[in-house]
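Okay, so here's just one chain, in structure tokens, the form predicted on its own.
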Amino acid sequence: MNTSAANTLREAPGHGFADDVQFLAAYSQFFAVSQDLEATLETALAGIVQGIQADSGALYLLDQDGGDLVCRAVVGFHDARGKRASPEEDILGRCLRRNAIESTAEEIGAPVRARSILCAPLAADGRPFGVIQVASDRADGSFTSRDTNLLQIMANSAALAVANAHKAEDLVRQEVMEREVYLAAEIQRSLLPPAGQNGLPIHGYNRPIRLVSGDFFDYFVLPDQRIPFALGDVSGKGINAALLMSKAASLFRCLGKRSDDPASILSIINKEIHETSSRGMFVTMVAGIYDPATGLLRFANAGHEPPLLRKRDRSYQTFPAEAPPLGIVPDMEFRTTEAALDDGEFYIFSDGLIEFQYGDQEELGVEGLIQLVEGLADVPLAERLKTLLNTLDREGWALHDDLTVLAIGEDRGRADD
């Protein structure tokens, strides 16, 4: 509030015309300026209380949450601030149903017992949305024209004034959760293999359909240049999908290091998850190991879609779940499934891959990621994957969900971009 409004609130007001003029006009000044809800209030509710010469006052807003109306300003004898009352009860009640001024000279409790009590809607785009109710105990009455009038006008001041203080409030916070999701998504994108690791057989996208994602992959070479890797698909959207991803990952890459046998990676993946997860998240994943010298994948699928294994004869093998989802069953038992690449190809991807759509027509599905290959089958694999997903960006084909492939081949193409 700046100094000259806040000199003028001070200044008790006579009743005449321009004593009124002069005081509404330093009480909108700083709401004119003021962003700060409490501040908002607090002045709000003194600055009526003192115009119209009340010996007590309330302001009350709606809870969005529980629909009741909660005291959030007090000015006079008794502290009411946290008080709450149904939107149903009394002239509070009344006035917030009807979206206009009630009064009343019974001796009311809330929040002080008085001669007379006046209450004026507080509401924006015609939506009441508080209350600010002030009562006197004067002896000669209850509250005149002037008074109503006045606290009308005051109140549609600030009224306007909250609704400003809530809009401002709104942006920063929406401010502050940009920046966490932006930071979210660095983080996760840090979880991702490096780009430009030239000469590995393994390569892999993963396209957000939001900020941050669900899905995630890895891949990473061991001492003896084997080569664990996994990719998996959190449930939900937005921040606790990515949360979850985000585990999952760090928890691969951790377990990964230590152990061969994608079965128990998965086991002990799926403890911690099912011990730790809320609001019935779970991970579907596939997580295996590759031996470059042997040409053997040895992998396990907790519930993800069946990855896929183009033979060299061009034929398709496909390798359904065993296992339901992570963090479903807490004691589940995974199988390791060991199959030759014997110069083929082994792709594993998200349900968003197989659901690219086009138009209003059918999803792309396997058959159809399995001719868009086959159309690319000369192409070097990590270029194929790139020129895949082109493909349907440029051919009208639209992204519902989450997309993350990863794809495994003797070719040595060049690596993820």
The other form holds:
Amino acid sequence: MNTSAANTLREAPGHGFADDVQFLAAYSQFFAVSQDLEATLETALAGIVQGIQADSGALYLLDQDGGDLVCRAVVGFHDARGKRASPEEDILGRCLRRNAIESTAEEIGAPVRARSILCAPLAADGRPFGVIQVASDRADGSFTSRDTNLLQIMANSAALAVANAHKAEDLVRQEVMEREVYLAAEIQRSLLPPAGQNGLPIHGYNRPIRLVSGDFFDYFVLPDQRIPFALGDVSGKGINAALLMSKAASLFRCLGKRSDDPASILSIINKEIHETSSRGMFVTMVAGIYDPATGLLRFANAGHEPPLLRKRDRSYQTFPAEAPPLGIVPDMEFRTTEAALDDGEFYIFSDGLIEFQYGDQEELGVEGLIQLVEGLADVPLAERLKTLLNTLDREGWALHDDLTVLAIGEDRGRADD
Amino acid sequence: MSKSDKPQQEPSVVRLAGSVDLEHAPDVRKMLLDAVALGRNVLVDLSAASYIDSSGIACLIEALQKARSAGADLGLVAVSIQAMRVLELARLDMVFPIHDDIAAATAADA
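Can you now output the form predicted in complex with the partner chain? The one shown was the form predicted on its own.
Shown next: the complete complex, the earlier chain at its head.
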């Protein structure tokens, strides 16, 4: 036992009941502050060896896969540390299997002074996960019933402490993972275009259902003022979807600067994603380029939710996919579609938006989205997406998937209204 | 078994029921990959599949890719209207062979 533990426990109990109680109180109190598993194991064992005045002791825990018992702490038994014992074997295994105190009966009371051994299970929620073994070389050769009782009680509080230390370790591990996901989410957000690029006729919004998103959108301005844009949705949710999303987004960023043909951009991304595809994951995506000078939209759709064009006369046109999502079949032809924005608005969105759900049944759907957009026609496009989502939130619609929406439209002409 | 023998063999049939989604994807994936591992063509009966999401589709795609790289194929059978809508919207009808029923699928194979 380390010095501070020794100081806490001070002395081994005397032979009176009050001494035992005092000692036990100090023993269990000591654990209250310990979250370090190794220190807890050492303290637990040292306290027990001292408490029942044994000469040596060893603490075994089942290894991770619940196979062997592995010796994790020793007092005296120096060669035992790290030793593995099968739960099928000898007194250790018997104690674990029966989840009860075991002693080496053949040695107790033997004519030759022999070492007696006492084993107590360490159990949580009734399930044994380890064994504490103590040995005595006393002249009378045996442990008393007081020793057995004391061991039982101490093993119980040791088990509790070890289980707590295990939980604390799990928590720390969980926290580390959570922090990593937070960092990943931060990096991911930095891949999106910065919010509120004033003056641009294009606006995007992304809201992940978890910390990280399987959706993405991107746009940027070329030297000739044309604006390549894309919105994608990776199958599934969580980190694996987020990683593939980062790949698809990076490929678009790179290719969008080198080619102005959306179909060939999708064709290259398709091949790249297919080459390293895993678990059938795929990406639905609309990629395109908008020319503010001519109002011409050119885009291609790979298995994605049909984009919506709101025309000047308030009629809507949809553009269903003409090819499957990216990453499924290596050689796939995509087709570039042209449409004139003509003072209308162009909306691309992930299915998270139209699958917004009210109560158990009703989904927003494309019709619901159109109604919302019509209701917000007077809100400038730059604020319309946020207002639209705020409206859904306020009315109690629930999000079930990553949500991303991208809108292209010129706010010119509004001043004439 | 040579590749040319495969179409003559009875296909393995996998029936998926209920929600083929993120929650059930691990089970669905195992069923499909086990069927593909038999080396024969696989038919996935979706008549009782009420809902399919992108995680469910990913399982089907992985199985299809594994089947094709082993010289076999994977087709969908009796696709419900709801599931068909999802498949058509994403143009996955260009990827999977789709049949009305098992008999039609077997006839198409021969």
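The structure presented is a predicted model; accordingly, all values stated were derived computationally and were not measured. Rigid core: the largest C-alpha set superposing within 1.5 Å between the two forms. Residue numbers count along the first chain shown, from 1.
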Task: residue 122: Cα shift of 2 Å or greater between the two forms (core-aligned) - done: yes
Open item on the list: Taking 2 Å as the cut-off, check whether the CA of residue 46 shifts that much or more between the two forms after a rigid core fit.
Closed with: yes
